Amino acid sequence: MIADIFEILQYDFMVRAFLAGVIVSLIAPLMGFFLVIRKFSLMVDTLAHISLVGVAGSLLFQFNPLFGAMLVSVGAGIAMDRLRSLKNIFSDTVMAIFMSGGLALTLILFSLGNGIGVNMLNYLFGSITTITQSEILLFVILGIIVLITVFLLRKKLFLISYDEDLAVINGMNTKLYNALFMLLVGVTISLAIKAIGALLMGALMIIPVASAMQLGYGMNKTLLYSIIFSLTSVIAGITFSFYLDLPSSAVIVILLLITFLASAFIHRNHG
């Protein structure tokens, strides 16, 4: 595998995909933890199709699909957890209403826009090898922000995803930190969209959680060993694409799901 990875890396777009594998890798599991926390793991799938809205703006009107993208996921992830917390409207419902009027939305421009459809399933389906130099850039430093902005805090991102009760009570301003929380994973859907489209995405980011839960550890640990699968999943889903000519996105998930398989054989074996 090693060796093989090393071969690969004599190809500039490979180099792209494995730098922006890696940079997703790391993200997609520290918001997919919290929103398993918050039992939100439906609103990855949710503004994952409604950020499709953004990528078909901004393909008709000529514009960087990732920042259009970001713009919508993280508006619509603000605007459902404000409706969230009126308490006379259950979750589910809003992110259905949410994903029905996104798709809709996402319809109405692709008909409006003529030659976007192949540019599109990219975004449906992930296209990590055709990451460009630019885009690669964005990868890095928004990455980077989302990473140190977790880091510092992550001890109340976890109370407020537990117990927002409790963390009023507490003092924190929970209006600001589910407002930061929601601009962190609209950032990582825009990102992750690349690389594994929107119809995988929640593949990404909630099945690494789900397979450390199974292994009964704590938060740190938790979080450490979604990434640990999340990015040999990815890694090694990229090297296989390539040499089986297969789509990276769907070898990712099907690895992913091996992993998460394993971890519950050994939570049913070894307690």
Given for the second form:
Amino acid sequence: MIADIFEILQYDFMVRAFLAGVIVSLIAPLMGFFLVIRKFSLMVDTLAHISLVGVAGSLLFQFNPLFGAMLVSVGAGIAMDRLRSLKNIFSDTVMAIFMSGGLALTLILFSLGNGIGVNMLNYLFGSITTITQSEILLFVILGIIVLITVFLLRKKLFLISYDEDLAVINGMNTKLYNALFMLLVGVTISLAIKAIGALLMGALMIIPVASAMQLGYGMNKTLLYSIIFSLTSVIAGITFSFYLDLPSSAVIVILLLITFLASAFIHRNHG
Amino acid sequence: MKNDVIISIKNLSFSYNSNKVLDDINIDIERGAYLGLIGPNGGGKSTLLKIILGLLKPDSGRVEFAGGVNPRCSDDCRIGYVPQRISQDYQDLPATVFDIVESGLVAKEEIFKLQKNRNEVINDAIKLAGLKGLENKLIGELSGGQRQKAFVARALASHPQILILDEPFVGVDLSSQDEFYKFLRKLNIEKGLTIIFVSHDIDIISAQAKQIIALNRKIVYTGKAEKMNEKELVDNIYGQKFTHIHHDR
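And the form predicted together with its partner chain, for comparison with the form predicted alone?
Once more the chain from above appears, this time first in line as the rest of the complex follows.
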């Protein structure tokens, strides 16, 4: 497979696809890990669907869809987290309200914009090979910022995710950290939407974490294995899809599912 | 505030919407107390703990700690907290005993300036809780009693003056409970830790605590634990007549 990758790398668009894929596969499971601990996995799908509002809006008003997706998903993420913390409304109800509202708005913008349909499909199902030179620069800069921030804050984010009360008791500014976390999730989703698509986003952020958790390790090793599963699935997925002429996002998700089944099998037989 | 008092609760009231769950509560908790908080469901036990911990704000009244009003993180009055439902809620958490105990330190640490000797502090807390050798075990692989101890070790890592436990034994077997109470008493006597625990189980409270606060919206009783065997007092706490059947443990 290594030789195949080198052959593919002769094409500029594939180099950009691999680079974007590596960055997304590093940060997506990192953010997914903390969402799983918060028992908030479905938020990924909700935010991915809502970010389509930003994509449709930016295609309609002709600015970069990555910025549109980022703006909407960060704003919606922070609003959803605030509503969740009020504790007088169930988390899944909050997500249902935002998801249906987001899809309704997307549909309205979609019908207002003639000819944005083809571009919208790229964001619904992902199109990693169409990532442009200017977009890749944004991927690298934002990806590195997310990676470093999460690495430095991982232990604080872990505490807030599994026992927010203790964080408050010990004097942590949980509102600030939760807002920062939602900002990082929003940025990650807006980058991943072009690579994997809004409809398959949950797979890239959640399945590697679910697979790693089957292996029965602590926080650091679970994070490490999540990234390894995600990275290998994305690189192999892009390579296979090139040779088999299949949609890369779909192949990546199938490989992630195979990884999950394998780790669940290991857990069942050796756990 | 008297010198030997570590927490003083004054004229405290709290309502959820229009439902008053705490009505003019006044309590002084002495330094080194081993105190059980008992009462019926909805009697305000957990609400009172949440107010002491700063998770809820009272409608009126206040909580004073040694050294001033609400210095929750001061050296003189650090609070360690062990939450409810540990056995159920943390079964699948991808965290080792070390991860859990370490998380008791991270909230107060600066990002670029970690506490000196932090591994030593964590390992000392694990050792004190009798979990040496289990540092790398997943929290979900421990027995109910060991899991409780891991969360006490998390609290101990920040060197608290007060340890608060909310219904520590839901879902934990009886033999683990007995061993755990011995461990708590040891912390109270040898380390001078002020311990406050909530339970709805009269037998546990009367057998384990030195002092009792019985709460049913108002303070129904404060005093020695032995009195909890008096039928009239129990009827008074729960607001209705009971037949008390005692099981030997």
